[in-house]
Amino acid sequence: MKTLIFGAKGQLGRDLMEVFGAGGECLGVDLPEVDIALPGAALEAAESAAPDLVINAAAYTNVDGAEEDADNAWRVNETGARLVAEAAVAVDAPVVYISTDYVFDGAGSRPYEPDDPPNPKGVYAESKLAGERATAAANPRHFIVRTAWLYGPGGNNFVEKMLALAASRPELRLVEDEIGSPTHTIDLAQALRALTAGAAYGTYHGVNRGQCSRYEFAQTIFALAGVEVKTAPCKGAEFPTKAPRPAYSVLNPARLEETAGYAFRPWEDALRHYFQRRAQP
């Protein structure tokens, strides 16, 4: 199988290239060579590659930046998503759209199911939901996969930010009332490979098992890294941001697991694996 990946330079994109490349031919494109929101760019890439599967891992992901750069966020996350999905149709290929837990408002108290009604708050969240809908409307053969709290080698992710802060400050105050599903990019990539081996199109959630607060996540990061730093829990309201964050955005991956025959490991085990990969030259 030949796979075309948009957003191949990102932390998820790199692991998608590794996983899908191990099972067949894999071609990756990204900025500045290919701008998915530029009319004709995605189509040209798809026609050149002639893939059996198209994965859209390209996105505008600066949650706070989107509040002041709304046009660009919508341009990439909705218009770009539609153009990639249309390009996949043109070459007779299914499309995968990577979405986010932010499509939910975080007011729930149980893990969100794929069919739960979304209620995005903020430009980033709204544009990603619009991207889901644009993808589904443009290409009936679609896999929309929401994920959360992604981290992978080479990424500017929460793990690396925490380690950098711990190295520069004597004490850290960490949010304890934001609960989610930390997810290792390699696990999501493997789940996507299993899912796309079939034709059960639809919406799924792809996250590592379990849940934790940002405070608990950071504590585990420091423990695994062997970093000693003084920490204290705090409320998210003490760190106001331009864009709202869902307080509870735990996702249930059961539908994807059952459909794909893939079992996500607990987030703690996935984080240990990340540190093993991180230590490799």
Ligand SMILES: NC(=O)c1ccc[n+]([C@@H]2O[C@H](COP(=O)([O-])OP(=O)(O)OC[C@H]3O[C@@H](n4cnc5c(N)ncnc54)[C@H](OP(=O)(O)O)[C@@H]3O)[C@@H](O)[C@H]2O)c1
Contents of the next structure:
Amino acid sequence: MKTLIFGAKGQLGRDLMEVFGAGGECLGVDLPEVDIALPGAALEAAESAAPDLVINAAAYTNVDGAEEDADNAWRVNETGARLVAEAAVAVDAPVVYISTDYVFDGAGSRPYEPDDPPNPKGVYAESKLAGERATAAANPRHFIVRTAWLYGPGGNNFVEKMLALAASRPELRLVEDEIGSPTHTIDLAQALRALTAGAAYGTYHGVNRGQCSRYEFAQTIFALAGVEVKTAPCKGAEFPTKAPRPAYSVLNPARLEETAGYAFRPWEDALRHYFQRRAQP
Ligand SMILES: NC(=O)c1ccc[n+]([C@@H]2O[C@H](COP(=O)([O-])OP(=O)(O)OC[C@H]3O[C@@H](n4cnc5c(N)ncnc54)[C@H](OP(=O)(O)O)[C@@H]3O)[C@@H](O)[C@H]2O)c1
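The form predicted alone done, now the form predicted in complex with the ligand:
Expanding to the full complex; the earlier chain stays at the top.
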């Protein structure tokens, strides 16, 4: 079993390399060598690797930056997705496209199911939904897997941002009206390995179990890290961002769990594991 991973140096990409590399041969490509949005680049990488499976974990992920750099966000998240999916077809391989909870508008009040109607707000969210559709249109053998609030070793993620803020400020105000599903990259990578062992193509949600607000997430981060910092809850409206954020974007991973035979851990357990990995030299 040979897997080709685009975006292999990203925080999810690194854990995909670890998990898929442990069970078989795994080849990773990323910028600057392979720009997925450059015509011919993904195809060349796929033809030279001749993989059994292609995973597209490459993306333009700067949610606020995308508002002012829309062309680039669309180029990577939609055009790049299509070119990777077409490259997979050319080498007769299924493709995985990693997508986001931000395809939903956040007006819901129960965990989103994979078939719930998307309604993205903002350039990043719109370009990611377009990437889902481009992938599905180009390659019938596709797994679209939406995840959320991702953190993994070496990433510039919420956990690391909170720890840096706590080290530089005496008191933090944290948003309590944004609710989501924090997800450890290693768990998503393992779930993807289980899912792609079969051929049940379609759309899935891949997130750790449970839900929390940004405020609760940060408090748990500080407790597990042994960091003492004064915190107070506040409303998202106090911290306006260029791109809107869904107020409620909890995803239900049940379809993926049942199909793949994989059970996601509660997010608190996954976060504890992240701190164990972080402490390793
Ligand atoms: N992070 C989250 O909270 C979150 C939440 C939901 C969904 N997701 C999705 O999960 C996936 C993985 O996210 P992540 O957090 O691992 O992101 P990440 O750390 O930003 O990794 C993305 C990787 O893709 C690379 N890349 C960007 N443009 C590229 C291009 N044109 N060609 C080839 N590679 C390119 C990046 O390189 P550079 O670093 O050099 O740009 C980076 O190595 C993405 O699809 C993202 O949309 C993320």
